[in-house]
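Have a look below at one chain only, the form predicted on its own, in structure tokens format.
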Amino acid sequence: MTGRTLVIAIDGPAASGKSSTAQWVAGQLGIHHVDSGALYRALTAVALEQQPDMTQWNAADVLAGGARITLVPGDRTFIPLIDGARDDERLRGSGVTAGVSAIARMQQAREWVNAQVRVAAREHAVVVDGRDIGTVVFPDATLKVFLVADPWERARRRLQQRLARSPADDEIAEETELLVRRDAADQTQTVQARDAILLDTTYITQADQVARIVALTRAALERTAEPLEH
């Protein structure tokens, strides 16, 4: 592209999709995929680590164990190791889950897991998802969409993800109370972009997501009249 990498900006509440929607986006691209949200994940594994006890945590100590951390580029996503190492079991633990909304709302927290989201998009295009990147991270993303489904319906496919089966209505009805808890708990990190696309997963297939994605991507670049460039 002409003067700027291609970015595209996907955001939306928790369990809306947004992680592996911008994956496969990106497969479908051929760019990198970058999740914040995985950023938040190591910064909380660290912090568990150094204290178990998660109101104890302070800003300054969790900024510490950001050194231990760093965010390489695979095959299509970029990877959060800590030490050195990668450990996608250990930040998907439900400790983790508990705890990242606590990073998350640490402003300082959010500055540090920007920053490296920013030094990926320097060198390659990609597909960035979380809370505020069409409002924060890249207020010029290429394309910005919103993610969004009924809490019922995503907690549905969280747990059909976790459990790899069909989940029970009060399997359901309980990972929703979580899920509307923890939307009030991010509700000043999820705000839609006012140039951002709204996009209701509600009733519609993933693969139908992406598709949409990928054409709303494409007519972005025929418009600016510039490449597709990796």
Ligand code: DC
Given for the second form:
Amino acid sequence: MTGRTLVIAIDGPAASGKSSTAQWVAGQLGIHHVDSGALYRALTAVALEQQPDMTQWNAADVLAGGARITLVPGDRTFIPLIDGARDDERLRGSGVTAGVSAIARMQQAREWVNAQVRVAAREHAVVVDGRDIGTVVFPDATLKVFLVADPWERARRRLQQRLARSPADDEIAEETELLVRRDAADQTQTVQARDAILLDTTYITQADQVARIVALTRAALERTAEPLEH
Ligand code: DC
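Alternative state: the form predicted in complex with the named molecule, after the form predicted on its own:
Now the complete complex, all chains and molecules, led by this one.
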């Protein structure tokens, strides 16, 4: 490496497996994972608590809520704490999920999240997952990956994880509809960098996609490494 910290950017649409893949890659490489979506979710949880009526949200209040959030390094993943406490269930809950796209569209919220993520990456080698990591947050990331998968398969995987059983076709159809709607709501933010490697995971296992990203990272590091002797 040439003096800068390792950053692996993993972007892609909802339920493309970004966070779990990023966490797994971080474990394999012995580095940290930052889930940028979790910061948007933490801002949303605070906003909801301060003002349950989403139509009344404004960027200044949402940003003020950011003062209650801290991003701390956990064992492998950075954890957003609200008033010093961790609450993953609240961040993944339906209220936050319904409101988070509105907050992710606020430019000031985006700048706040980006600043938190950049601070984390200053001190640690990181895998960061999100929507605009390779384009806006770290345009010079060591490696950029854009994960995609067929919506039906994304919905099936998400339900399988949530229900811990094989979902029925009508359940998958319903979840696919929700996902497609979320894709549309997040479309502007979800951008594939020109130099990102597109990885379609519809037909490969998560273990395979992790192995590919780890191999791509090692190759990128070899390319950017300074020669040992010269
Ligand atoms: O990945 P997720 O479902 O936890 O993301 C939550 C929301 O935040 C979703 O609406 C997309 C948005 N997001 C974003 O706009 N930019 C990012 N870098 C990460 C997430």
